[in-house]
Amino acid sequence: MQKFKLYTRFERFWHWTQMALVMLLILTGFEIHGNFSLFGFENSVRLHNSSAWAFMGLAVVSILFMLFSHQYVNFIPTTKKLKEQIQYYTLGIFRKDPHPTKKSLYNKLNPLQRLIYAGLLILIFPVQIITGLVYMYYHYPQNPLDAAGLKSAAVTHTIGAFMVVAFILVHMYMTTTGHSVSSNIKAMITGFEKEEEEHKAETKPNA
């Protein structure tokens, strides 16, 4: 097994900062709903709003990075080897079969991960941002919104939050499916990934 550089400093910064912001949004969001008490209601509202703006700012910067570095190709959905990937996670992983998808600079996500991330980026995150902004700015007296509309935004936002929590739980499990239980976490910390077969430098794909 040999090591090769897979994740840049910015990608690691983006990943861990996004994780911290999402966790803070989840904690403060559920506290606002009255599920528990941690920061206090007013502090949770402030933290939730600030984290939301920080998340959106990070999203803009990361999108620009992906475009200019050509790393956006890693998130383009594909069905190539999708069947093999599903078979690996449902059976092959328990038989110690080799992973069907080899990681490289422009192939960091397997086809199943690409589809899941596409759902997050195209559906869940935009819905959370839109409903969050509606709830943040249009419930004040100077910009009244009918109660039914406000309730719909709040319910949709909460459903989206549960979907994000479900993604995080699955994501945490998936981090243990590398060459070792901790190898994927280490790769996202150090930037270096281990590959069983000889890794060859990859040129920028055409797009």
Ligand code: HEM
Second form
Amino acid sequence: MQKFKLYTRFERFWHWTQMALVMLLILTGFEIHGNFSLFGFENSVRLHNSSAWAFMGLAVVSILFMLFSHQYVNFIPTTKKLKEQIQYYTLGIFRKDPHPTKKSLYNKLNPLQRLIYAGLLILIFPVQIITGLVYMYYHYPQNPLDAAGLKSAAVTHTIGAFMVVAFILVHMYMTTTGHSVSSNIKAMITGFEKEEEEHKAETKPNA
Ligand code: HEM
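Show the form predicted together with the named molecule, please, because up to now only the form predicted alone has appeared in this conversation.
Below is the whole assembly, all chains and molecules, this chain first.
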């Protein structure tokens, strides 16, 4: 096994900052929803709003980074080897079969992860941002939206929040399916991944 650089410093910063912000959004969001008491309702509202702005700022910076560094190719959904990947997660993994797809600088996510991430990036995050902004700027009574509009935004935002939680649970399980239980997490901390010789070097794709 050789080590090779998989995640740049910025990607690691982006990943862990986003994780911290999403955790904060979940904790404060569900406190606002009335599920438990942790920071106090008013503090939770303030924290939720400021972490939401930080989250949106980080999203803008990271989208620019992904575009300019060509790393956006990692997120383009593909059906190539999708069947093999599903078979791996449902059967192969328990027989200790080799991973059907190999990680590299421009292939960080397997086809199943690409589909799930695309759903998250295209559907869930924009939904949370749009409904969150509606929530933020709804000022009764001088508002173009009526109360029914606000209610739909709140319900959609809460459904989105449950989907984000579901994603995180699946994501956490997936982090344990690398070469060892902790290898994927270590790679996201150090930037380096262990891999077979043939996959360590890679040039930019033509895409
Ligand atoms: C991605 C993660 C996010 C999660 C998990 C999340 C979760 C939640 C939850 C569960 C609630 C309570 C909803 C209710 O009971 O009606 C809430 C409220 C709210 N969320 Fe989010 N949210 C997220 C992102 C955002 C974003 C990006 C924004 C802003 C653009 C935002 C703005 C708000 C606002 C303004 C409220 C109402 C709080 C208040 O009373 O001021 N949220 N959120």
